[in-house]
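First comes one chain, alone, set out as structure tokens in the form predicted on its own.
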Amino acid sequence: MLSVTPDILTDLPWGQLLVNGLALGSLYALTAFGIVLIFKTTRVITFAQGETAMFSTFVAFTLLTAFQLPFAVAFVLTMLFAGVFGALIERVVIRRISTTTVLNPVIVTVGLSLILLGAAGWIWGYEIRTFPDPVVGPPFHLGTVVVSQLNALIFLVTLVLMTVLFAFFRFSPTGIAMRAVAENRMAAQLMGVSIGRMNALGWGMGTAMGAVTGMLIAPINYLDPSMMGDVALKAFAAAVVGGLTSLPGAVVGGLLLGIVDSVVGFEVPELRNTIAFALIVLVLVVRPGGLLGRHETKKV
């Protein structure tokens, strides 16, 4: 039986666990941000976010190994590929599906995830590969806390992307149009906003966020077609905790889940997933719309 005593809590390396949790949570947050962005723009809950990220990461791997491109160049090109890939999925597949019921597009995204798994295995094989490290060098020391070069890069990339995206949605005409579509699709359309264009852009940007996660987590773990399974599941959980209607909520949910993952994984590894999802249930019981989301009620 597990008993938590004050001594156990005091003895935990809280600083290190917090840093590790924030790094992991940043990756959850990026993927969750993409899931929420797609949902807010198109009202489609995608279960293919992990597989589109995995497929894009294999594209990055090809650019790095076969074409010997610098990591920064491969990173940008892969984000562009993922953006176009996501927009094509929306235009070619999602747009042609009846959205009169919630299940239709959801089932299709599940099918897409299975198709991408098979396609990646067919093209690149199922063996586990090592993804090239984007940065090398000694870690940073902040007292007793050690921050690896990769974790520092994860913090930097997440901060830059979140700042750029929030500025984009706040100040740019396209970002404001996307927010308008998310708030009221009919009103936005009457104001001259192209719903189809915003839907494709939402899918493209959301897919690109997942690709960033894939490229940053592959050096930590490994590269194979199933690499994003656990990450995508935790990211979806983070999106639900933060609120599927809130982009800041996706970030908060991702960071919170990362910290819980780090602490519980250090102390009780076998309960890592159990406690993480128990947190989801607790949050949704108290706040059905998530921490920062809105609980929408429909009048019949």
Partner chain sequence: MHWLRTRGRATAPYGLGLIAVLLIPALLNVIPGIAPGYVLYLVSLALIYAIVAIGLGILIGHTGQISLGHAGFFAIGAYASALLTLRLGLPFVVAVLVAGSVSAAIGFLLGLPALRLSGPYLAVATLGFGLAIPQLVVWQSSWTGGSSGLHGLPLASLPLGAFTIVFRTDQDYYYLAAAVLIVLTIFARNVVTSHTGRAFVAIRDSEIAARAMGVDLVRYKTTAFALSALYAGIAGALYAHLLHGISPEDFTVLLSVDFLTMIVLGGLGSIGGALSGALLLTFLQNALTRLPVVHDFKNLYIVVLGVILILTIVFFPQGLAGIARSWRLRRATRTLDRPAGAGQIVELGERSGVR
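Can you switch from the form predicted on its own and show the form predicted together with its partner chain instead?
Single chain only below; no partners, no other molecules.
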């Protein structure tokens, strides 16, 4: 035996796994982006992100099947729904709790996710459904690598959303105000920014991002109330690995998680969550603020 590299590694279809991983990672990144956005604006880490996304995806499903709307229309309407839904959650629940301890928001958002889980089961039932394909047609071929139409759409949507969001936070007054709130609430308030409005907006946008993931992952996997459980964990891992305080970090973390997930899923599918957990712990022990996040000397 002269070969040092185990066969396992050389035999992997790396190109294909990379493309699949990036598509999956884009979806993780979108949800992670929402988590980080909510965390940055409201200092709340939401454990309901997966379930709000699942709920929104069911709404999209209803629009697509019961109302027979075209996918693009249902997609936009669902994003709007999720936005309003997220803002409403912020108004009705989050605003009422004291966020002086991290415990309260964690408990309340866990509670929210349970309610949504139950409600979705109630309304739509627990049977596993197939979600209508947004795009049909032959896949694209890049050499030996196959890119399905759906994956192409995922890349496109992610790219467009990220560009729009980048421009929003860079150039629009509202986006700049949101960043100001994230940087320094007190100073932002003194400058006349309405914290309450920004919090609601952060929740709305963050929730809408999750909904996008839901609508694009449901055609790959399936549709049922537990559809986002694993996805949300990966998105969490992505957000934490990238750094909870960094929006670009969420994207980097998401893509990274997607690739790891795709490779691990190919080799030892049983361990996908375990690897995600190990990755969280590993990154945080080496870089407590995440890959791109800031880790400051805590002011005493």
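All figures in this text were calculated on a predicted structure; none of them were measured in a lab. Numbering follows the first chain given and starts at 1. Between two forms, the rigid core is defined as the largest C-alpha subset superposing within 1.5 Å.
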item: After fitting the core, L233 CA displacement of 2 Å or more between the two forms; value: no
item: Rigid core superposition, T274 Cα moves 2 angstroms or more between the two forms; value: yes
